[in-house]
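Single chain ahead, written as structure tokens, the form predicted on its own.
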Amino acid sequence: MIHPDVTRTTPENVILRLDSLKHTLVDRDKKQCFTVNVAKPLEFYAGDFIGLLGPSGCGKTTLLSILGLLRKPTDLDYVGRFELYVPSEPKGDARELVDIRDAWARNDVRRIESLRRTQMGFALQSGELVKSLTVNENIQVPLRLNGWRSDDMRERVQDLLGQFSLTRHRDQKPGASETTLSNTLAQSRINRLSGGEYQRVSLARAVSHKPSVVFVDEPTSALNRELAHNALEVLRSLQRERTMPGITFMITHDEELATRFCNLIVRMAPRRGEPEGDVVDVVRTECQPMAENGLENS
């Protein structure tokens, strides 16, 4: 059941708010720069699944890195309100405001790092899975960093392995019983995964610690259409079907995926003849959750 407050655009349901932004990337070796502009207020609400669309080179990944607290805006004078609403402590049954702009202004790196660790989840194209760890261990990383109890951690990981169909046995021969098979996918090293399996492990790890905001960059490029749909439906459900629903940002070039899954579309475009990119359109759609659908193996 979807939480009753999900996708209602009311003040108490705001998760992330950014009024304006100007951020400049500088390549000193090439003596080039590129500026990302947000001239219109952006507000994202509990349960939102946001599609970030636009041509390559318009600043999508840069904007994502700022919203994800991976990068500090170059000039805070151009930043309006930059606010994040996170579950309150200790019960987490209400939200409290964190002024991100103020934290950056005070250079409160410890606070920013804490928010990034506890409230953000990432599944980016560069691939952050640890090759020396197993699938199981990779999904556990955010949980260990956030001090989850061992029993809770095992239960959460097992649930995610099932949700993303990462429980099957590798190299299973016809007629072999499960009790004789020890080489499960969950116990495999990352370098043994297919591209589709790698992406699903990345998604499972991104949501494992129940973050307020999840960022995914082209999360289904190695999946066929059916598997892509199923993986995104699992991701969206995990973020929405919680006592305190979170939000998800998805960078994609796939208009069909955005139309099918995103209830909010943010479009970016480069300025003609200038080294700048702008948020040019923000549209809230009528996209509704799809029926539950399990993942098949790939």
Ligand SMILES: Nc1ncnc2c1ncn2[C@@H]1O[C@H](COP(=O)(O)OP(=O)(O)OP(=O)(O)O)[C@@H](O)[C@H]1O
Second form
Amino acid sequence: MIHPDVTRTTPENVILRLDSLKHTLVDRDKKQCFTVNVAKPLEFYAGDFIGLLGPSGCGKTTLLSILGLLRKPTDLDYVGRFELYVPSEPKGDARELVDIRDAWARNDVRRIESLRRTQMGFALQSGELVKSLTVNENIQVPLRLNGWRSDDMRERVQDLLGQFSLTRHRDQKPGASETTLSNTLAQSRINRLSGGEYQRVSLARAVSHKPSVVFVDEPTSALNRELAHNALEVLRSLQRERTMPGITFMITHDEELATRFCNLIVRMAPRRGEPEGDVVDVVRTECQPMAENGLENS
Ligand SMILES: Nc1ncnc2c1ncn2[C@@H]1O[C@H](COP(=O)(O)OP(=O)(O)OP(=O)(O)O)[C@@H](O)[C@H]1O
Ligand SMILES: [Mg+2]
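The form predicted on its own done, now the form predicted together with the named molecule:
Then the entire complex follows, led off by the chain already shown.
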């Protein structure tokens, strides 16, 4: 059974679109450059869980950084439509079109930054949790930046800690009685986390402010299979179970995870003999049956 509300490829469900792109990275010291090419239109619809795959160094993180408005495309003449649809009011389902290409062309950095802060969430390879803050405070960062009330913030963080299995006391034996927030992992500093805990906190932080688009770069590389499945399950349902479903864009080298969770696979490959990487394939499949995906039947 296909989820009734998600991934309808109709115009009113488009969230993000990039028709074409050429973006060149230049390393002046080493006198090297690398160009990322998108010649196949990328169109992402409400509810999409997108997997971006390709060998190391072919330009995946660079493409993510363009789609996530972290970098300006170097040559806007090569950029076709680059559009983002955003809710026109916080809780409504009306939408407005933002012409990203035009915003970059006008160098409207304030607009770009505001879109990035409100509409996008990131859990990237570089790891950007703030070491001097606790888990709790890190997950709150996007909420503070977006002006959430403290009560709502507390409730949201508590909910996410539960969903990403981050509620157990660090030294607590399995099966021991419930602990309060004050002595849980939530109060730990980031440098006390294991690699797997770090990744789950990064995911909780990426989604905390309910962004329309969540970008994750190898988000489960430190998790075992079961934890990886749980984390992606949570990520997918958080993005889909919204008034207006959002999208998740995941870079991964893990074909099994991509096949299991993604309904749209984008592949990149290096260009032979050239310092370039191309989007070579974009394949959309049906959403998987909900029972397999862990989504509720309805
Ligand atoms: N500033 C730069 N100048 C020139 N080339 C760069 C620069 N930064 C990165 N590169 C090169 O651009 C290419 C694409 O890098 P990118 O990080 O996007 O690859 P990736 O597909 O994400 O790789 P991985 O799977 O290893 O994370 C790489 O070959 C990299 O060496
Ligand atoms: Mg990368």
